[in-house]
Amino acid sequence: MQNKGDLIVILGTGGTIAGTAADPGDNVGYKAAQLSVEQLIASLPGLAGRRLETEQVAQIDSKDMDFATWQQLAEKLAQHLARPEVSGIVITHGTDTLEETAYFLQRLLNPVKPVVITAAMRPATSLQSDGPQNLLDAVAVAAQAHVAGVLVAFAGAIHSAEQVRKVHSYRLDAFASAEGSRLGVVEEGIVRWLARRPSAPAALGLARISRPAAQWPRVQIVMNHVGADGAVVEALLAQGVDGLVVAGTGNGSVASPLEAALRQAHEQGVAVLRSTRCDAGPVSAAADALPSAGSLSPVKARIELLLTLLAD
């Protein structure tokens, strides 16, 4: 009879790390999603020799990713997490949205326990398919006991939630931290960490999406660039968006016009943060300024406005 604690729970979600092409040799044109994450276990021996089980949340793309597959995830995870027997959980997923599905889990929940995002960038049928070796290390990573929190472990790296970022659209090292902020490595199925993780915020709770996904606030994401004008944020004015979030230039600084509209939009209740474009660094917060979103990325801020919203 084996202890209790040192089963480790995986969550399936579709994605490439799921997908399959008639060609080996087609690391492009696969179609995501194809095998449940039952089968994706079974083809790896590697780990035989622990506890696991498993379970398909959902099989989509992600970039279809929705509110209502984060709701079901955030749901489902708080289950296992709640059990005494489970020491980690693993989560397969899509590279495309996966930082911020990772964020969004960590600002929810900020688990006691590992939760650890995984992925690949080519599908399973690929002649070097490296979705086997990142499930082996997220596993490994989520058996780590004295590990919390949202974890993402891919080719060889583990970054936090807050950190990470997909900052190639092809390579197998797809993903980075900020400011190379990188928690650790897996090396040869040991989990070596370089830092410790900084203190998280509370975890806000299920109950701020308890409301239906379909009546989440609207939050939109729009970029400061050359020529930038108020057009685009006047017609998300006119859909009813709640709240924008904009990517500016440098440190989050906005074109005259479109700083105007975004103005406009927050003295008529539309929440606004300002974030940057940069792939790393904070902006600044000014007396003068739009609400600053600090060291967050756009889709970060958006996540974070859109909790803050959820909350009203």
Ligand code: ASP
The other form holds:
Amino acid sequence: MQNKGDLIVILGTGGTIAGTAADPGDNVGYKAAQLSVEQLIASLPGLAGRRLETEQVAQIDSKDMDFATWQQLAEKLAQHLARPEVSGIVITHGTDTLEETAYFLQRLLNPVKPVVITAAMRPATSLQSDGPQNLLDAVAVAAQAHVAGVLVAFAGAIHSAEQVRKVHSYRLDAFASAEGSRLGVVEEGIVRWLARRPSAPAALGLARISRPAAQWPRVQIVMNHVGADGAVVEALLAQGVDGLVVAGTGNGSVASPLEAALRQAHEQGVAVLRSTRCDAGPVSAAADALPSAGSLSPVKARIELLLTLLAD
Ligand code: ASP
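Starting from the form predicted alone, produce the coordinates for the form predicted in complex with this ligand.
Below is the whole assembly, all chains and molecules, this chain first.
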């Protein structure tokens, strides 16, 4: 489908891209989520001539992203996507949980227009802030006709919501697509596509998340490691938990005591998914093993399980 309008809506949620520090040389001692999305675009001459609209949906450090904000963001996004004059949407976000928000929005809405999430590793006050260029690149991608789905534009690369992961805690080039599957690059405002995005499953729809955020299922992640036992699972069962994702080793393998606790949880009605703590690759399903999360990372498997449980 060719997008008809030429309006790009930029939704702000906070993050380092909107962060400030007292000292321009300080790239770590800053406060995230200080500048409005309006202020971010005001300082970008490269956007002159574009039809833009901004809306501040949240103003948070993305380490604190929560279900209520996701719900609000998804609703806003759906409203703007439905406007015929809107050709694409950009979301400014923190880098820490960007891949989770991207996957959540993709599964929920599978948009027919481009929704491009961007962020920054350095605050807006930095001597060498990466936010302005990332924002310009995100707008260039959002302006592309024929593009659909939730994408991430970061450090000159374009990633899909399904494959993107934060892979570095400090470097400007902090994101990668699993197994080198990035979709394209942005060079001086020109978008160059390198790969075709596989077709995505149908949108689950906004109705899936209509219940109050405080009533969403509780899904937790536990990790396999040397000496892993069942204590964390038992503690979660005692507290009450609806779903468990295990970040297994290798092909989703789990130490025997942890596996026994997970099987017990499963028998008690807790949904369990087995993923891998490896950076890439699937967990092959096996007849007698706990259900596989396929090639979803543990955090994305958690979202998948959460959205599945929300259907009940
Ligand atoms: N803690 C920040 C956030 O995720 C980090 C960043 O944006 O780079 O909001």
